[in-house]
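Only one chain is shown below, in structure tokens, and it's the form predicted on its own.
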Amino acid sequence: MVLPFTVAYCDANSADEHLADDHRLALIRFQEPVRVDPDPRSCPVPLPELGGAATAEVWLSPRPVQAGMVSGVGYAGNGDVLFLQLRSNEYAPDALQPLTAIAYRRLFAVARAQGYPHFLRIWNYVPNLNQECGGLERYLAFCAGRRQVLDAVLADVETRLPAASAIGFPASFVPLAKEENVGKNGLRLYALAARESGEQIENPRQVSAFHYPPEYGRRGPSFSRAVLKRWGNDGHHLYISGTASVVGHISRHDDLMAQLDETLVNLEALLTVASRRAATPLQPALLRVYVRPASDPAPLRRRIVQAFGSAVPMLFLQADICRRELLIEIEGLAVSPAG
């Protein structure tokens, strides 16, 4: 079986060239300020990214893909996954919580009805991710509105969950009175969803997410740290959730560098157990990196390659991160040899 999409990085300024492609099945911008597009293949991520470059994301279909929008949810389907996007408006810091729960109502709702009801996975930017707003951290919040829709929507929950990012992006909560800059200051979603579910991965160094004591909130992080979809008989995608310095439940280490050691070494973990179940080596394709602080990405880059090799695309963003100590987070796409 051909993959049903590929992700590539390219240049920004040339991103438009995909505009008109009907195999484009997504173009994931990084930019500030955000500037709203229409098309629901387009999705905006409001990050910054280090180094002076400017940097776009292309999902590629090997056939047409089918794109609308229904109720505030763009998508694009090709018969086997689909991209699903979703911006809201915000327009208080403590409204999060049922912000998160109708939206993510709403994301479900559109797959199931285009016939993809299974989450590979999903991205979550919040804004003032680390902020709280009447002695609950906005973080937690966001985690308790996405685990009060989970466990509605999902059977067997803490064996389907997809993997998962939450990031977070500075904002101010201003009503916006035109409807084309709806989503500028809100949470914003992407995700990509399947006919068919994949193989939810956890990692033997760290306590599963949905399983953390309740010092990470009442109703915490609902994510699986990684999902293993087999395409075929040989071709298979590991989708990374947004990996950090934490050993067991604990974060780990007040240095940057120093966590990207331990970073890298759970990335090597999740890539031995998925590359067990596959029944064959998986190698990172795809690299994006979140810094907290305004950093230098070369030295970053280098340590990178010493551990995945030169051939691995990599983008770094900053951005905060669900834990204040925490500087750095990794998530990625790991693709077996035949794909």
The other form holds:
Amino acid sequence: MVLPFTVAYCDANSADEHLADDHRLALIRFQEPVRVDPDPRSCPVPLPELGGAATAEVWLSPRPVQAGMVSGVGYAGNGDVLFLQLRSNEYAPDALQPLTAIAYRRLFAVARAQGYPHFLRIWNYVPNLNQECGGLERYLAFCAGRRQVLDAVLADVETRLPAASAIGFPASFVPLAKEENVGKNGLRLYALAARESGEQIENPRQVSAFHYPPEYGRRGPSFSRAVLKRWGNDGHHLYISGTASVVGHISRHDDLMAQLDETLVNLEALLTVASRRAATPLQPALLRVYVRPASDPAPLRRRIVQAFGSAVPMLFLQADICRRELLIEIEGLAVSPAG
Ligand code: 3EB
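Which structure goes with the form predicted together with 3-(2-carboxyethyl)benzoic acid (3EB), now that we have seen the form predicted on its own?
In what comes next, the whole complex appears, and the chain from above leads the way.
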């Protein structure tokens, strides 16, 4: 018996070889010049990698996958899990809320039609995330559009929220009428869905994001801090949302290293709670670190190694984070020893 998928980092320069293998659910690439790639498993994320390496992320499947594209949503499934991705166009910078709602509707509709109605994890990449538009920060417009759909599609929404990250990248508007520009400037989502649901985990050090006070948006962020998924007797996965230096609902510390330390304490707290729920210790298997300033990742890596050991693969990306004052955010995957 084996887990229904595993995730690993690989060299971006030889990543194409993975797409020739039908035992691959997804290939996440970074710093990609946008190109039209017809393979629905190939998922570019437009963020530069820090530290000089060229890394890609590959989702390995023990069984062949079935991939396709429907309603503009690319998908690949292996019987237990479904990878999905979608890129949209922005027709106007102040219409992010309806654009997000449409994207989420399509994502949920395709997952349901494929027989994987339960979302475990959603990655959101939002152009110009922190920009004010029509008096509203675009992150808040995104949150409102997402909330609208999750309220409609999830019964008992506050106990069924997927884990998430919402990350920004700089974008300029390009002429949309041109075919070659399709998908270049809009919201990008990718996600993991399953046949059966996972268990929502919240962080005891943090106010649940869906209970943030109204200054974070009248219809504020809707995500869980993590989702725990038990794969039969094969082990557990813990999908860890973007975790930052937020205690209660307040952003803490002005400098990067202090924010990193607080973030690591938050991650430890989350792993403790989840390990208790799983009745087995969960260890980080993979960490993705988003850093706002273009910094040398070496001191960050050293500090994370002190917390989690040197065996954990890490990837550092330069990105916008949803609160302007936040400088670092860490997401990842943790596994139980059986996995
Ligand atoms: C926070 O804790 C930091 O809106 O999907 C982290 C992860 C954050 C996900 C989201 C936001 C999101 O509130 C921000």
